[in-house]
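There is one chain below, alone, in structure tokens, taken in the form predicted alone.
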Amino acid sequence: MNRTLPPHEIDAFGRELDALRQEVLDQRGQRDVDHIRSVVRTMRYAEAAGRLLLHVGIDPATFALGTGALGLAKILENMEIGHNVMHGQYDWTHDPELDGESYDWDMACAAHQWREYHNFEHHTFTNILGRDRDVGYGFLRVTSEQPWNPAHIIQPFVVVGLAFLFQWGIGAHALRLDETIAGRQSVAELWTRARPFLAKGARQLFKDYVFFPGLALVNAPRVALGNFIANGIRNVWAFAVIFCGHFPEGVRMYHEQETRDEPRGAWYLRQIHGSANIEGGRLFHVLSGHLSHQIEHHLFPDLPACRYPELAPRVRAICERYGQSYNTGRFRAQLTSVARQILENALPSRARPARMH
């Protein structure tokens, strides 16, 4: 149970977190650059090794090693590099390769569309029902505060499909297809949104299933299959990390009226109560793009993510002093909690109003 904070404590809470953010801004430098460059090098070595093993190998062992290395490269590129660079976490380096506005990642989602609906929409209106479209992505019921409809009965099966095709789900999320079905978006606007997604998706399909297999000549089927499995590995991993950071039990939803005229401290509280962390070691955090620290990411999305592990205990200590919950747990526990939420909310129940401060 979170303690209700009076306005002066909400302001003090916000000032403490502002001070933490400023401390990292004052300290960021070569250490952060060294980190992201080392991850970029590792990603490139893994991709080169994976593609070489898939192209020239002929036995199951090189296929397994090549597919695994390529899957690792895709995970590092999407999570620790792409996601964080596109958040602008390294814009201050003025390195064109780390520029958040021009970086384009190795997945089907068009980068500029993701920056619009994720960087702005999701991180501004976090967990506000009707404003944050990431709450169930327009077709899943992840909280009893969402209305139920008969289509939700099959959502446990839909979620499994989404996990394996996650990059396509992220890309299609920009289309706002549910708004066209509900009559709130014209077909012309849908087509305008669909063109960048279809163009990016076509380039990804050509690269993974025509270009690289074509280079392998007689090994083309092996390379295409390796690319397909590597994409699947990345998709399932990204799905698990993101769902554990947003939809386990204990994560709060909000109604728009309770966030009106929200001061900075209340905005911080919403980010903390609307997110969840996953506990693990350093490698786990890097592979998750440090989204295992989803709470710190939502508080400070523009700070280098490699700083989140050292910020986490200090954020948690501030929460404890102000009587605020801090949702964290091991990966299996958070994933089990998400599965329980998906199953329970597939069945009809009375929609509950969001809790007020």
Contents of the next structure:
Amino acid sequence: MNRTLPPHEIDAFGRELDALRQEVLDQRGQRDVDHIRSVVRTMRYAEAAGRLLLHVGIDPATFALGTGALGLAKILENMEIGHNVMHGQYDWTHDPELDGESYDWDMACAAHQWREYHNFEHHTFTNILGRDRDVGYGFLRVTSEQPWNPAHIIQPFVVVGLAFLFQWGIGAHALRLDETIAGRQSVAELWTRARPFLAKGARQLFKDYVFFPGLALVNAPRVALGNFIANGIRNVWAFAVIFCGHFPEGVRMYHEQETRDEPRGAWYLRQIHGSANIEGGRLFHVLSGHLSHQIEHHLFPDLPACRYPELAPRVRAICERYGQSYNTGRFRAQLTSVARQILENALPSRARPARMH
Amino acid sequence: MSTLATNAPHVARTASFALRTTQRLSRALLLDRSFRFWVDELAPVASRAELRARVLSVVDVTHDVKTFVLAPRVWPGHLPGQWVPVEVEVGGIRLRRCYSISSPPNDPHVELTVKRIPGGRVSNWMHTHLHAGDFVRLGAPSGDFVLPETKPTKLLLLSGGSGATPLIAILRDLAHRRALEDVTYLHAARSRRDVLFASELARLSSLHPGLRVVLHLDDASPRLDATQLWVLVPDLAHRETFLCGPTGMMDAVAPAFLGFEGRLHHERFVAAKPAAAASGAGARIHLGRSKRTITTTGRGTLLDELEQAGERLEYGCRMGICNTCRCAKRSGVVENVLTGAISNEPDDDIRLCVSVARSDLTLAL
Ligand code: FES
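Please could you give me the other form, the form predicted in complex with its partner chain, since above is the form predicted alone?
Up next: the whole complex, starting with the chain shown before.
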């Protein structure tokens, strides 16, 4: 349960987090660049190894290894590299390879659309119902505060489908298809939004299922299948990490009125109560793109993500001092919690008091 | 006409078409990044994405000046007196400075003579960390501090401190072209041990009777100013003068050219001036792309100010989170109002929605 903070405490809370942020800004340097470059290097070697094994091998063992390596490369590229670089976390290096504005990632979502809806909408209006379209992505009911409709009954199956096709979900999210269905967005507008997505998607499909298989000649089916599985591995992984960061029980939703003119401290509070962390080892954190530290990521989306693990205990200590909850748990526990939310909210809510208010 | 000759342009066109198609395809399939990675990994100097140069050697010139001899992969050529942007990575951050090229165009290598400036991030880094075998990134040589096409009959090359670097390039070029008739080379240095290229100057003046080398040492004679300059170069009025040095020295000698200012060509190579308007009001913002200049009112962030002035800019959160309002600051000082951080590096990226001007600025807008 969270203590309600009077305005002066909210400000003090905000100042403490500002100070943490400043501390990292002051130390930012070689270490962060070395980290991201070593991840890039690992990713490139894994990618090369994966492709080599898939393209020249003929046996099941090299197939499994190659697919695994390629899947790993895609995970690193999307999560620790793509997501973080596109947040502008490394813009200060002035290295064009780490430039947030020009980066494009190896997945179906068009980079500039993602930068708009994710960096701006989601990170500014985090968990404000009606403003943050990431709350259930417009078709899932992840909290009892969202109105129920009969279509939600099948959402447990929809979610499984989404997990396997996650990159397409992220890409299509920019279309606001639900708004067109509800009559709030014209078809012409939908088409404008669909074009970059379709173009990027087509290029990705061409690359994974025509270009690389084509290079492999007789091995084409093997390569196509390997790419398909590698994409799938990445999809399921990204899905799991992101759902655990946003939709376990205890994550709070907000209404627009309560966030109007909110001071910086309150904005920080909303980020904390609107996210959840996953505990794990260093490798786990890197593979999740440090989104296992969703709370720290939401507080400081533009600080180098490799700093989140060292910030986390300090953020948590501050929260404790101010009587604020800090949602964290093992991967399995958070996944179970998310599953329960999805299942429970598939049915209309029983009359129960809203949690966490 | 032979078949070969008729086919040549056709072949060239096909080749360039194939190259362009490959480039577009690799970009579309996101293979370009991977390609650049492997070039960096295996043969960094071969990069085509940017011009890189291998450091061949580092030579001590004086106690605080070193010459870096560079071998760029390709070199577009330069005129003596021009400078080149150099980019190095200091603490993970790429920093860019412009240095005059001290080698003449006929030299197979490119030489940069760099003084270690107290507190200067790039010059100190170069002095301590840049060794033979490393590489640096270069921009395109540029600058109009160059001799006219036909050499003026009477010439004065006037320098103070490390301002000698473009002038030595001019001198070396004239020596190479055997065009050193009636040239005065006047160099002001703090003391004897600060004189740049001393032995080379001695050698050149003994080889070329038309060259007069004058050294002015601050610790041995009165400060170099207009009067002193007339004493040292009595026929100043008849000479085309090329002047480069620290601001103080350039200002001190400037009055000597009263009445024939047209004969004076100068190059300022000092760093950007420090913060001017502390209140943020009245700073002038030059928009590099649209060539507009706006004067700030001091009442808001750069985003507000520019919008008030009628600029239509992209933005998202307006609170420093989403990075939509990012813009490259070419020069000047801004303060981040959230963090109080000061940015005074050229080419820093700033977020307009949380920045205020602390001096005149040039933005890439
Ligand atoms: S508008 Fe979002 S960072 Fe400036």
